[in-house]
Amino acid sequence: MTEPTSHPAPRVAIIGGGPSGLMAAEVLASAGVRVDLYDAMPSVGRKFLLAGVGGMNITHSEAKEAFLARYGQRRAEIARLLAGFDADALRAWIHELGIDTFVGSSGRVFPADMKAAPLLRAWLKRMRELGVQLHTRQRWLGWTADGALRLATTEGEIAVSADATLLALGGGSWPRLGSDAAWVELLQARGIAIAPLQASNCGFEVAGWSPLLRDKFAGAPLKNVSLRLDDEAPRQGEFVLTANGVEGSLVYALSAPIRERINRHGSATLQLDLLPQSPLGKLQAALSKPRGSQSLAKHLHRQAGIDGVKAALLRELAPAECFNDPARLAAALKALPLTLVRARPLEEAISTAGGVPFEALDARLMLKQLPGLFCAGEMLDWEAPTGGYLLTACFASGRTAGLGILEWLQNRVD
C-alpha cells in the first residue's frame, strides 16, 4: 500500500509589520502556514507604538451604526471587514493576550496601562510561539522577472518566492516610520489603478494670519468651541492655532469634508462658534449692556468671557464694523468665518485617504488582476477619524486578508 505523499506547508510572505500585517500573520500561522514577515524598519510595529504615545486608543465603544458611520463613503466595505472582527472582538483578542482594557469618558477604549508597548510585546511573543519569522531591515523593491519578491537587505538584494503575498505597507503619512507610499509606483507598474493618496486627520492652512496672530498665538489652543461646515451639524471640541492655520482633534474630525470641499472649490469656509454653550440672544443682551469707560476688550471679557486667543481670533476674522454693533458682534462670536485653503503636507498627516480601491479587490482582499497578491490596512482606499476607528479597521482588514489567503491556498490544493 502506497502511503500518501506529504506536502510541505505553504509559505506566505507578508510585507509590512504594522497591525494589519501582524494580524494576518497570526491568522495564517495559527492554521499551520509558514509565514515570513518583512519590514524595512529595524523593528516592527513602529507606527503602532507611536500611536500609543500619550495613551493607546485601541478602538471605540460606541454603538455599531454610529461606529460604521465613521467610515464615510467606504462604510459598506469596512462593514464587511468588521463583520468578522469588530470592536468587541478586538477587545476580546487583547484580553486573550493578557492585557486588560477600559472605556474612557469619551467612549474610547484603552489598554489598562494606556501603553502600546506591553500589548505589542505580548503579541510578538505569541508570534514567535506560532513560528512566524520576522525579518527586519528588509525593504520590498518589487518583483523579479520570474515573479519572486525583490528585497533589499543590509547584505544586498535577495529574491524570495512564496505561495501567496500580502502587502500591508501603510499609506504615505509616516515616511520616517516606513509608510512612504513607495508601493504606489510598483503596483501601478503592474496595471493597478491607485486612488491618489491625500492627507487625512491633518491640519489645514489659511491664506495667511496677521503677524500679530502668528507670532503671539501660534500653538495656542481654542477650547470649548465648535466648527460647522456647510449645513452639517456643528462639532464641538478643541483645536490649535498654528503659524499657518489650524490643527487638532476638532479639525481632524472634519478633515475629509474640508479636504473634499477644497478639492472642488479651492477653499472651505467653516463657521467657528467661540461660545457654543451661550445662546445668541443671551450674548446679544450681555454685549448690549452699557460699558461706560471700559474698553471693548474689557467688556468682551466681563460679559462673554472672551479674551486671549479667542479675542485675537475674533479681531482677526470678524468684520471691523461689527465691533460697534453689539448684535453683530454677538453674531460674529457665534459664527466666525474660518477659510481654509489647503491641507498640510502628506507626511505631516496622521493618516491618508486614497490607495488600492476596493473595486480592484475581491472579497478576500486579493487583487483581481494579480492572483495570489493580497492587500490590507491603510494602503487600501478608505479613511476614518481618530478615536480607535483607524486601528480597528486595520486589524479587521488583516484578519480578512489572512483568512482570504487561507481560502485561496486551499482552493489551489483542491
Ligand SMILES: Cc1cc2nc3c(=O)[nH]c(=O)nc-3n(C[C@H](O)[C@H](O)[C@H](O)COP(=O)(O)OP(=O)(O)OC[C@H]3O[C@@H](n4cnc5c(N)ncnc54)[C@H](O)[C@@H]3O)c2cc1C
Second form
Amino acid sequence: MTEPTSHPAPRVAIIGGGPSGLMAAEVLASAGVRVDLYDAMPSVGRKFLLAGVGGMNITHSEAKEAFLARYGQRRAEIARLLAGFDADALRAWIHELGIDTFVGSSGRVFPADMKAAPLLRAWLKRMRELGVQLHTRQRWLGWTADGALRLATTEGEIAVSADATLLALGGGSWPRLGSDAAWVELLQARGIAIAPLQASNCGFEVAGWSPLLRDKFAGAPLKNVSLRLDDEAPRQGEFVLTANGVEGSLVYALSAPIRERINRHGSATLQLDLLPQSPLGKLQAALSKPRGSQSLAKHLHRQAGIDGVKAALLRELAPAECFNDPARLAAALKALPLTLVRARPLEEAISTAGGVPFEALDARLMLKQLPGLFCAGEMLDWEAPTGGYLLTACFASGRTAGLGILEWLQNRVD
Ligand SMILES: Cc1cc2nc3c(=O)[nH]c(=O)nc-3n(C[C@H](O)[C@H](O)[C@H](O)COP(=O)(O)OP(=O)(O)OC[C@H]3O[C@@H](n4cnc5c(N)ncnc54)[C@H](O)[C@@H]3O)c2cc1C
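I've shown you the form predicted alone. Could you give me the structure of the form predicted together with the named molecule?
What follows is the whole complex; the chain from before opens it.
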C-alpha cells in the first residue's frame, strides 16, 4: 500500500492591502491557506482610512435594481460579484466585527461612529488570528525570469514564489496613499490590454473663469441647484466653485457622462438651474415686477433670492442682453449653460475608471492569459458614483477572487 502524497499547505501571495486585498486574504486564510500580503506602504488600508475621514459611507440601502444600476455599463459584471456578497452581506460582516451600522437619511450606510479606523483595527486583529502574514514596505516590481514575484524591501530586492497571486493594487487616484498604478505597464508587458485609466468622481475645469469670479468665489458652495446633461433628467444637489471649474457631490454624480462627452466632443455643456424649486412662470412674474430705482442686484435678491455666488455665476454665464428682459432673465436662471472642458487630473479624483477589462478575466477574476494570477478591486475596469458603491464592489471582488483562488488551487493539476 502506498502512502498518500502529502501536499504542503498552498501558499498565496496578495499584493495590495486595500479593502479588496484584505477581503481576499480573510477568505483564503479562513480556508487554511497560507497568505502573505505585501503592501508598498508602511501600513495597509490607507485609502480606506482616508475614505473614513469625511464620514465612511460603506454601502447603500437602496433596492437591488437601483443599486446595480449605479455600475452603468458594468452592471452585469458587478452583479455577478455582488451575488456572492451584496450590501446586506457586507453589513452583516461589519456587525460580526463588532461594529454597528446605520442608514442615513439619504439611504447611505455608515459604521456607527462614521469612522473607518475602528473597523480596520478589528479586521486586522481578525487577520492576525487567522495567521495572515502582513509585509509592509514591500513594493511589487513585476516578475523574475522564472516567474517569481519581485519585491523591493528595505533590505533590498527579494523574489517570492506562490501557488497563486492576487493583484489588488487599486486605481490611480491619490497615489500618495499607495495606489500609483505602476501595475499598468507591468501587466501590459505581459500582453494584458488595459482600458486607459481616467478620473472618476472628479472635478472638471471650465475654459477659464473671470478673475472676479475666481478670486472672490473659488471655494463657494452652490446649494439647492440642479444640473442637467443632454436629455437626462436634471439632478439636484450641490457643488462647489473652484479656481478653475467645479467639483463636489453633484458634479461627481455626473462625472462619468460628463467625461465621456468631453472625450467625444471636446467639451460638455450642462444646464444649471439656480432655482430648481421655482417654476419658470412664477419667476418671470416675480422678476417682471417694477423695480423702480432699485439696482438689478437688489431686485434679483428681493424677487428671486439670488445673491452671492449664484448672482456672480449668473453674471458670468448669462448673455448680457437678458439682464434687460425679465422673461429672458428668468429663463437664464433656470438654464445657465455651464461648459466644462476637461476633468481634473486622476491623482485628485476620488476613484478611477478604466483598468483590467472583465473580458480578460474568468468568472473567478483570474487572468485568462496568465493562469494563477487574479485581480480585484478598483484596478478592474468599472466605475460607480460615491454612495458606498465603490467599497461594496471592492469587497465583493476581493471575496470573489479569494473564493476563485481556492477553487483554482483545488482543481489545478499538480
Ligand atoms: C478621498 C476619498 C474618499 C473616499 N470615500 C469613499 C466612500 O465614502 N465610500 C466608498 O465606497 N468609497 C470611497 N472611496 C473609494 C475607496 O476608498 C476605494 O474605491 C477603495 O479603497 C479601493 O480599494 P482597493 O482595495 O481596490 O485599492 P486601494 O484601497 O487603493 O488599495 C491598494 C493597495 O495596493 C497597494 N499597492 C499599490 N501598488 C503596489 C505595489 N506595486 N506593490 C505593493 N503594494 C502596492 C497600495 O499601497 C494600497 O494599499 C474614497 C476614495 C477617496 C480617495
